[in-house]
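Only one chain is given next, in structure tokens, and it is the form predicted alone.
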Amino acid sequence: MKELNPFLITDYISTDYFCNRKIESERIISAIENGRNITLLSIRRLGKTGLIKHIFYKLNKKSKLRLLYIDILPTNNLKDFIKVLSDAIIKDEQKKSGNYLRKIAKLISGIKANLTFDEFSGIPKLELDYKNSYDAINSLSQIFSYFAEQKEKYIIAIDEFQQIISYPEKNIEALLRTNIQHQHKDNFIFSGSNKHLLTSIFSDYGRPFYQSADFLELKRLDISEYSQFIENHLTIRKQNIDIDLIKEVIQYLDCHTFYVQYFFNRLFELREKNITKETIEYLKHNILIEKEYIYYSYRNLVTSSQFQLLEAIAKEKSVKETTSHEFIGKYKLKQASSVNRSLKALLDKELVYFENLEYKVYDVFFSKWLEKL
């Protein structure tokens, strides 16, 4: 059998593949432990949804809890949502009892489901029918109730929280507060990657969730623990490699969990015994060279305006005021509000973030190959 890649990029398997996070997995599953529920934050790619398996991993291993997790980001409505926790309900019933239907057969005539299964894999899928918004409200009353009459906590996970901000139904916040703080039980985690939308959605006086969760951001891993734990998984796989050296490649990839194990998923696929300088800048140019198509495409996507800033914030790798004489000097940008308008479209295409009083580029791989151009 082939060795195991220990760099993930895709999905959680154990603590062994995990690095740290042993403080923030602390206080989450304390909170939950103490009936309380939490918000977590972060951009994207930093390990949002790998820190929720793994606190679901410590969790199995400790209690009977019953653990769900879903991404409501693909959704566009209350109808989505429903379907997509219902689905996350019947896949953890078919995994926990070998009757799932009969269990569930309740929870399926609530919510006016037909339950079908894929003719090739046999993985039973629901269709929902809804007349009007009146059904799906009931529906999600149905699901609830089935949470709180169930002999077991649930832990219900819900990332990409902030999307229900875009749901067409009138008082979504309002209508899912509602059932939420009916579980006396049961708790939620809920997360996001837009800090300033979630942070609203639970901070804002006379919102529904208004401080209903305990919040944590979720932070870059400390740079020499990250070393330490790449350096560990390829000393154990024969590849030998300076410390210092990967220290170097974190910095480069600005510390950003997902382009980081990408690059020594990469790295390690090379089963070189002794990864020198040269093997790390023949994986960076292959990389960016690999990637090109795409990032040239990019282009397409943006006007020449935003494109030109793109290029800019990326060789300045941040900039804290996009409209400073010194910086639209630099690079030959237009005036100011144009530059504005350029980075509000860059935010919305989710192109650029803001994070620490600094705007950056999000991909990381992109922000290379710019500084480059």
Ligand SMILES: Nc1ncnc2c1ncn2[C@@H]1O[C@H](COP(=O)(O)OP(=O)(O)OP(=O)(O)O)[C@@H](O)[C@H]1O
The other form holds:
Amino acid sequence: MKELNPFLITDYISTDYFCNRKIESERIISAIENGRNITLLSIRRLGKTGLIKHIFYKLNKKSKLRLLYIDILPTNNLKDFIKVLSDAIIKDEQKKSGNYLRKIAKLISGIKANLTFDEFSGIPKLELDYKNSYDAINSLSQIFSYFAEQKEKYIIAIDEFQQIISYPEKNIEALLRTNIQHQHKDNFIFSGSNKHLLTSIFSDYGRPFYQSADFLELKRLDISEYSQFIENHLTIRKQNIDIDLIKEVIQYLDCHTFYVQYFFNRLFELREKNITKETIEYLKHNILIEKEYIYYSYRNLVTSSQFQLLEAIAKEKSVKETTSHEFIGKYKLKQASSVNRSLKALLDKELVYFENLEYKVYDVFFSKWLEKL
Ligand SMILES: Nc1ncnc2c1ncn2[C@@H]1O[C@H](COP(=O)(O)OP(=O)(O)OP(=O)(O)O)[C@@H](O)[C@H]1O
Ligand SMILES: [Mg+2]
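Right, the form predicted alone is done; let's see the coordinates for the form predicted together with the named molecule.
Time for the whole complex; same chain goes first.
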């Protein structure tokens, strides 16, 4: 088998494949150790989930904490939430204790679940059948009672937390908050990419989660440290590259973690002994060509004015005032009100994001492709 590509783009393996985030890890761990919840936010694909896994990896080595990670992006209601959370509990118990079935029996009946086992893998599967919302609400408090009954401290990371806002149940925030509030020994990491929704959950006066967690906004990795990390991985695998060339690539990709990881994953795959500027240019070009069919299809997802605005933002790389005379004139856009409407649609579709008072195209490769049009 070929050796592992050190530039991971899906899962977390260990600290060796994870660049830095020392300060952020320490802050989160310290908050947890001092009994505070934390909200982790950043634009998409910058490394929130990776950071949670990284922290769990470190905590797992040194403590007796129980660590649960759930991603609630695919959940649509409280029942889904309960299913994902109870699945995580069962998986964790299965890992920790031999006699886990006896331990979770009360929980299973408390949440009115049916436990079956996958015929082939033997993996336990939960089925929930709730007649009404009261069943779900009651189950939620059963789960939290379960946490309270355990002697170990639980750290529960809820990724894509803003998803709860779209649940149809009334007062979902108050319901979760009440349950969470009573967990004196346990702590929570809430994470997500929708800054606007997350900050309003946690900082709007009068909302249930108001000031119930510290905020940590994840920024881009430090370019020097990131390039050093990349150089180390390449050189120990006998691929030589000039560090300035790495820095150039990182800058070209706006130091957006996923895109940088992806680029170097592809570069590593070429297994060149001496990586030159030509190889880099070749790869930049190839990646855009390969993704072109997706980018053309994006054209059908947006109106022509929206596409024109996307192209203009990409060509500028970042734009402060999308309705300035200069910008509108330069790219022959329609009047300001129409640009505003398009901008809102692009933000809603997560094709564009707003950061440090500037608008940028979210997908870095797409932005590079648009720039060339
Ligand atoms: N510090 C790091 N060092 C190396 N790779 C990283 C680092 N942080 C993240 N990555 C990698 O970058 C990619 C994107 O990170 P991740 O999925 O954690 O971002 P995210 O902010 O959770 O994105 P989303 O908002 O889409 O859920 C992943 O493939 C991850 O493995
Ligand atoms: Mg994530």
